[in-house]
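Next comes just one chain, in structure tokens: the form predicted alone.
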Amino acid sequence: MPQDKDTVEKLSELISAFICYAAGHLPDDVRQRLDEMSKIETEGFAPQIYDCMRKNMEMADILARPSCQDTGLPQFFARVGTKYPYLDEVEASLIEAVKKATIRAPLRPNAVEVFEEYNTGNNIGSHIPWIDWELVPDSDELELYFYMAGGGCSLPGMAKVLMPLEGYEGIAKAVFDQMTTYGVNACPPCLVGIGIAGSAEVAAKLSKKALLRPVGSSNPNPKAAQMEKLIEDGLNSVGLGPGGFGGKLSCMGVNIEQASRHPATLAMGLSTACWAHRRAGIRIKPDYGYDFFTHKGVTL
């Protein structure tokens, strides 16, 4: 079906403004958690690092610029209602929005084509922006999460399949091995996302989706929630601290998402978000009205 150019233009304009704002303003829950942590970190270099973070956020707002020079690779997690009237135009609108935001925000061009090894210059490339689709029955809205997957926060990312006898202790060991090796590269304090499933690709995807959950939320399964707390306490005891300069707290939190596994496999995935966790969510109605729910009260 031919795409409606007027719809693509209207949607891309709104989503471009959404991306530009998200690039320079952290979501409400992340700002609140960083403020809470800064009041706990009173020794060593930690207070100065949190002061730098605070100043960084203030200047990003004043200058209307991204809060970090690495604006990452654009990733979208789209929950689209089956009755949303512009379903055919969503993908084209997201691509056009990224092109516009790359110039307006501005976003650093980060899309490097694999094998050819050249930068496309506009953050558009093979399967980039990455779009994860989910259909929502009987809904006429588009719920869109945008995430900037930067180089630092992507470095600790991994997925592996464990022998089932390694159990949940094996998952925890893999997390600690990775975070104590690469966690400092992710600009801590990090939000840690863990996926548990039956295959590596499902676990990896769930670990990234775990980063979309609010900071401070808990998995509804009591055993998973307990594991989140135990790993968070353990990572904090490592003492990475803000910026990796040492401190009492290494992570903003640990979020676990799970899918049923095969009896013979236990897969885990790990994704991290840096302190500048530029995750943003918006619901768009058919009349282009919206709810920017990660940044309450903001008008685009």
Given for the second form:
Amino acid sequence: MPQDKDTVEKLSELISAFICYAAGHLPDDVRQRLDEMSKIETEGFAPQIYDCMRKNMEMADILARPSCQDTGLPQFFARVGTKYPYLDEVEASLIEAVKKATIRAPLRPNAVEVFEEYNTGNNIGSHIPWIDWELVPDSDELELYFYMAGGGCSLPGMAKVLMPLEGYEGIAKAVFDQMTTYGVNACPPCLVGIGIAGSAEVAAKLSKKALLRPVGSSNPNPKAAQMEKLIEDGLNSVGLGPGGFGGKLSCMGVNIEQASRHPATLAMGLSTACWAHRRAGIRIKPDYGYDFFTHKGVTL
Amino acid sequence: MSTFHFTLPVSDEDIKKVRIGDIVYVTGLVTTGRDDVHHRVVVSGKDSPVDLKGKAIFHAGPIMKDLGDGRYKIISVGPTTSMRMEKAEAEFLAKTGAKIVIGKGGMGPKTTQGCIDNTAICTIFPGGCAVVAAEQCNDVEGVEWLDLGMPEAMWKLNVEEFGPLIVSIDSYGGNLIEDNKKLFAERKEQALADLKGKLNYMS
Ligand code: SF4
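Switch from the form predicted alone to the form predicted in complex with its partner chain and give that structure.
Following is the full complex, with the preceding chain placed first.
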């Protein structure tokens, strides 16, 4: 079937509004955790920084502006129902939505073509927006996560393949090494995403997917949940504080996602989200009705 | 910990009053410049098109709205990771005479030496607070080197009581973030030691 222009127009309008809103408003879970953390961080520079963060969120809302100037590289994580009627139009709509949002929000143009080394000016580039596809059997909905991958918060990202004998402690060590060095530049308190798998690219991708899970949620596997808690507590004992100026806490949380590994490899990936964790999730029905589930009660 | 309110250009005497951990607010002309601007000035050897003597260089790539006729409205501007400019900052300060670096996340030993040699300071604006920063800018005086693209160009911003700027490097060799990082490294070792034996899922 040829692509339907009207559908692309309608869908991209909705998704563009969704992106614009996400640029200026952190999701409910992140706002709540920052609020909790600010009540614990009562010493040193921390209160002043949390104050500035709070003011920034309020002003971004009132002035309807992106809350951080780095609106990141646009990334979508799409879970498309196999019975969603507009499968042919999804990709074109996502690209169109980014173009529109870049002008409307406005977003900072961030797509720099590799080798040619120029900024495309509209956030559209080779494989950008990045789209990750998953099919959902027996569903007629389009579930979309949008994530703004900023520069500072992408910098601590890494993946490597450990020897199994380095063990899960080897994973923890790599995470601690990154978070206590690069993490300081990633506008802490960060959400830490860890992927564990058999090869580097799977671990890396899972680490980003871990960031899409709500702050405060736990991995359903009790051992993984325990590891999340142990690393979170350990990182907090380092006391990076907001902005890396020191404090009682370091991170908003640690989320782990895993895939089976090879007997001879233990791969790990790390992704971090800054305090301005602009992740947004929406479920779109065939009639364009939607559930903006990361930002409850918001009408687009 | 003291708080200072400076009007730009700032004098060496004023810079010498400031120590790490102090807080500074500035009023006057602040110019943005990040990777490409530093590269042009330091590596390519071009002169800065903006007179930065006694002024502030802001590691930031803003979002600007083009109003036409060379006028722009600032939407959002916040600090970017200063460490990326570590290679070039000392020479940049020497060449341009800039006195205040504004960024985030601290800088290294080369810049610390550059601040001693040029009587300059590095400061940190709270990261991610780009709307707060934009609202402290009265207007955009102009732009230079726009060929570098919106984030990399030199935007001349007239700011008022711009801050809080937390002083991370002073002109005496103090480096707040490096001190913090040492502390974090020590605590990291302790935290990893505490984890020993607790992640033994392979046995
Ligand atoms: S790390 Fe996040 S909050 Fe900080 S500047 Fe980058 S995108 Fe903005």
